[in-house]
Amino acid sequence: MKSRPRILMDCDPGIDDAFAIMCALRYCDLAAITTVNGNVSVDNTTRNARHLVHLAGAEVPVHRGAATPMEVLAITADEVHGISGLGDLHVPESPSPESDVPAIDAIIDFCREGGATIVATGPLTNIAQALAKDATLVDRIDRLFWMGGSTTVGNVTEKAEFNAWADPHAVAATFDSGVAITMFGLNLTYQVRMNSEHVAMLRQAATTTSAELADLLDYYSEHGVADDEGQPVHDTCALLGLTHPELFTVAESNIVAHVTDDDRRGMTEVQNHAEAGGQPSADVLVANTADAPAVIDLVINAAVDPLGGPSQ
């Protein structure tokens, strides 16, 4: 990585979001965080974002976003992330204040000068609503890096990933808007796993952030994916796909986001170019492979020291 990109992060912390926030602080100029209902309620995701910023010793404004999806009922993933969203941690009230600017307005303001980069690691409700409020955002967002969707397996249904399933109408609206998107779906993120060895590394580092993130990864290991490969740290992939693109392969794709209330809800299906008239419907890239050991090294470095060290 040659420079620190200036970003806005839209997220729903969430254990893997916690790791992604540390990566954003270490490898980016993190201008703002906007929160959304997803892994847990927006009350909890907002509190968690404020807590994580304070834990890292940073000062980043946190803007509260959508409490509900656009059209479907709100569903959370607290069985994976814990009632608080940060495992069984009792999240203290942070001294870092919540901004009085709503998330949608913060997104529009961040994009005002054009060339904006947004990393989204939750349901796309805030993004879709901002695009609906100000259609010129399409031309002022350079690229949206989104952790969501899947071109293969799902984690809510057979083929639907949680962020896409939680607000499928927001996904469809965002993709249909024509905004440039790079999608980091489960087909990619299941390649990047952390396990008990990484918990031990974080504990051995014994920093304020690494100690808490070790506890979160421990909880995640007990409540997340039930196999022997470790836990996928989904959200870090979208962030590091921006900052360290050489660690990922991407390909141009047509994505159809399904909103129907049936077994296709939340599917992000690849449509071949012939079916789409020979051309991609929008500037959409889909990440397919990752150099997992290198990605995890970056995640560990950020978790241990989110504000220090070289940005490599």
Second form
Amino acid sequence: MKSRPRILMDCDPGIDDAFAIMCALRYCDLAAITTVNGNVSVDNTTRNARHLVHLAGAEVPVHRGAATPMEVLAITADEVHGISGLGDLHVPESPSPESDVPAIDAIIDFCREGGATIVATGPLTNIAQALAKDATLVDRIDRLFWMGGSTTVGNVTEKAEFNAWADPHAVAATFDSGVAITMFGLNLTYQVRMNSEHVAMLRQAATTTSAELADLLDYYSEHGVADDEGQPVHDTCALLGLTHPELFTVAESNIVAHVTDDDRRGMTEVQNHAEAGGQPSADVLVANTADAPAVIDLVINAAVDPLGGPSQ
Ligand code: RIB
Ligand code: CA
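May I ask for the structure of the form predicted in complex with ligand RIB now, the form predicted alone having been displayed?
Next comes the full complex, this chain leading.
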């Protein structure tokens, strides 16, 4: 039986974040969720996180985070995730409470014992601000698993991925801090796509969570990447890259995060060691391949029964 790593999840639900939260509940000991402005406003990402925790029948504290990026103007991706952030679902006020501890303090508190694991599936604003507030954090985070960036194509500009583009200064600050990071960029996540067959499987399972996530996946399919290969469930890759590393390959890389306000904004450029001035590479790993069918099986199991316990 696989162990269930204790994690804090920082996210901007968001439809693929919703699938990742179900995976976190099933395959991790999810100690806390922190929310950030990203796909939609932090009001909505916070409400959505509380709703998803309640929908799964779980009890996880949800801590509100940054409403705006560190320096650039706030943007959203509601054209993909819906105005609410969860498709065209009417998201009720959830009985799951919102913690009165702000996200940054929750992150610092979670890391106080050292050896902490964080999975981030949105812009890195909260992470960067926590690292800035407590300089010892970098040594108390064992590894940050981040869905963001790309070593190839972008989805906001030709080269920039949304989470990186939304707050490029947070990406630069996080990578420059020296914290150990495994980056699951679009070069990886575009390999893991769910389609109408998976929607049908979720509907056939007909659990409370699978029925709602089937609706979300349907919406995502109508508003997401415009091709018939299915929709990439980006954020699940960062979570499952932690719990099921055997399904992914990773490689050491020097990543340069661009913050210039031009077409390089949000780029996460791989530089070889020499280009990086021979600096010892910070402990940055980039995920390159995924066993997509196996990853999707795990996503479906979690969407059907998020409290079902870790898979073999
Ligand atoms: O580029 C994909 C990322 O941006 C995902 O995290 C998605 O939820 C959006 O936040
Ligand atoms: Ca996200």
